[in-house]
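Just one chain follows, in the form predicted alone, and it is written as structure tokens.
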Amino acid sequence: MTKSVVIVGGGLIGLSTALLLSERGAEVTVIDHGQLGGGAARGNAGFMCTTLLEPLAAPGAVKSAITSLRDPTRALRVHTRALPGMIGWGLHFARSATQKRYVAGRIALAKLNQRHGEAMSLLGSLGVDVRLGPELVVPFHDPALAEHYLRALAPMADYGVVVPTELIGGDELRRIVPALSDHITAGYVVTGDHSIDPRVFVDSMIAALRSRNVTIVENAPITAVGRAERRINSITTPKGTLTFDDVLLSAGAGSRRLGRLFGLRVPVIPGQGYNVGLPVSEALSHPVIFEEAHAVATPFTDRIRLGGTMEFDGDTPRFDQRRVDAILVSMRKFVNLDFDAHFGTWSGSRPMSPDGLPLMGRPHQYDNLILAAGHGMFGLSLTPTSALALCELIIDGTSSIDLGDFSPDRFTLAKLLRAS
């Protein structure tokens, strides 16, 4: 029998899962409160990573967040007005920001992404533009810090991750990326991580969906959710009421708010990010991550996109030009580009879970609801394998990708008490 599936949310996870479900023969409807591919789907840094995946909840993150209450220029910023809505989330975050849990989180993300290449090839065969750009360069001013970051990557090799084995000097890095300033003394190249234009990736995915028998309902905020016993049996929008066999809730940064309509507690909050464009330059043709500046530079055909920052400002984050200015200022000593000609400022929210890992699977309350939320800063990188796992879970009832570390129920009181 053909399975009918409604996907709530037209972002990266929802769109890619819809495409794989359609290929498996499901009758798919995608609904979104706005246009498909909104939110951070097109506005991210364009990093397609298998190596540099790590939870935001890391040692030192809590101290940095507290310091940021008085410093609007810090890469990680928490606004005082956001604090009341972050109490529970923040307690989970603090509990997760230990060295042991941070390392466990990195391993979980690496294991989740082990079939990345296979999943990318599958999306490509279905019409998605999966062409990758050059490999990622990670330069540093401080060689000791470069060595520290390199050592932290080494254990990931046990999980199929391509890990750099040695540092290279500043002159060699400038041969690869001539725009790097003399301030750079050491760094490494991550051959397993590349750039991709998220706008092209998303638009090609939408085009592939429209060419199939997939129903797309845009500008349709959910007004009511029908529930009976252990099932979600209907979803109502101003454009009508839908019934289905299964529903995938993948609403990005809005997952907590929308989850309430489904009777779910989804511990995901918006984490605002910013980017700004610079003119293209032949001197920067590789994506670059500047760990010391907490910022990135990604070359596309029409711009170099500078991005960075993580800002918590409640459910409706405000735009703050100081955040953009801080990115521009922090980058000037690391790279020589035409900063005065910046344009195309953008801000948008990433869906942040307390421990930095996605929530994927069936919440215990329901038999026909699957949650996919909290992919954070790595939504683009985790999209292919997440979609593969979710598609298998919906069609086959189980996934060949182990989702145990990503249970939607892991933040319930009973789970937390057992883990303490």
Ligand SMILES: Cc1cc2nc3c(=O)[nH]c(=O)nc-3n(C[C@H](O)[C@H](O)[C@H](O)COP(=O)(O)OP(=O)(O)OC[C@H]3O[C@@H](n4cnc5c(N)ncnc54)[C@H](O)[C@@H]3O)c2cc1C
The other form holds:
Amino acid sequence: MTKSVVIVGGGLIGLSTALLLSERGAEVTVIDHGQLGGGAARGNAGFMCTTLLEPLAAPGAVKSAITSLRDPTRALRVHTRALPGMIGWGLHFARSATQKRYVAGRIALAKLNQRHGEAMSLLGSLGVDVRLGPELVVPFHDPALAEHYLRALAPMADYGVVVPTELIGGDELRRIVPALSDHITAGYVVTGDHSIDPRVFVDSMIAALRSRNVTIVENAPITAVGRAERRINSITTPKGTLTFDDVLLSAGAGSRRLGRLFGLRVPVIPGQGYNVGLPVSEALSHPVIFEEAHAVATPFTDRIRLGGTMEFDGDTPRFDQRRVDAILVSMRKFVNLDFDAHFGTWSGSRPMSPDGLPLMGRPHQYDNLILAAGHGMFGLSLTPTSALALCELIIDGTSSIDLGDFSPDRFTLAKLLRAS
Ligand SMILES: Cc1cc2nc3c(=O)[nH]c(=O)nc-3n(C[C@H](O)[C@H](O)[C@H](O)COP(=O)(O)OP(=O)(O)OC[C@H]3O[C@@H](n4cnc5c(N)ncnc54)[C@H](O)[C@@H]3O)c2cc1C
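Let me have the form predicted in complex with this ligand next, following on from the form predicted alone.
Below is the entire complex, every chain and molecule, led by the chain shown above.
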């Protein structure tokens, strides 16, 4: 029997899952309150990673967040107006920000992405442009910090991740990326991680969906949800009422708000980031992450995209030009580019869960609802394997990718109160 699935939220996760579901013979409808890909799908930094994956909840992150309440230029910034809506989320975040849980989070992400190559090939075979750019370079001013970051990658090696093992010097790094400043002393190349142009990736995905006659309903905010006991029966938008077998909620940073319409508490809040374009330069042909500045530079054919910052400012974050200026100022110390010619500033939000891991699965309240939210800072990188897992969960009832670490029901009061 053909299964009908409605997907709410046409971003990276919703669109990729729609494609795989359609390939498995499901009748798929994607609805979005705006345009497909209008969330973070096109504006992200384009790092397609299997190695650098990490939760935001790291040791020291809570202190950093508190300090930021009074400093608008810090890379991690919490606004006071966001605090009331962050209490439960913040407690779970603080609980997750221990060394032990941070490492466990990295390993969970590495395991989720173990079949990244296979999942990318599958998307490619269905018409998605999965061509990768060059390898990722991670340069530092401070060699001790470089060593610290390098060592932090080590636990992921047990899960099939290619981790660099040795630091290389500043001159060697400048040979690879001539734009790096003379202050760079050490760093490494991450051969498992690459750039991809997210605009090309998502646009090719949308084209593939259209060619398969997947029903797409844009600019359709949900106005009513029909429920009966453990089932969601219908969804109404100004464009009509839909009925279905299963519904997938994949609304990115809008997931908490969307969840409320379905009677769900989804602890996913927007973490706003910014990017700004610079003219292309032959001196920067590799994607680079500047961990000391918490900022990145990614070369695309039409621009170098500088990006960074994590700003918590409630459900509807405001644009703050000072954040963009801070990225431009911090980058000048690391890389020689034409900063004065910057253009095309953009802001958008990452869907942030408290522990930095996505929520994927069936919340206990419903039999026919699947949640896929909270992919955070690495949702582009996690898209192919998440789509694979979600598609299997919907069609087969279970996934060959272990989703145990990603239960949507894991943020309970009992867990908060548990000591270890
Ligand atoms: C500045 C920045 C840089 C990033 N860089 C990287 C990177 O380099 N590498 C990486 O792996 N990841 C990166 N990410 C993260 C990545 O982009 C996200 O994790 C990813 O887009 C999440 O996918 P999603 O489908 O959950 O959400 P999105 O792609 O944001 O899509 C959500 C969709 O849901 C829709 N929606 C929202 N609310 C509703 C509603 N109520 N009803 C209907 N539709 C709704 C939106 O319109 C949108 O189309 C970055 C993100 C940002 C913001």
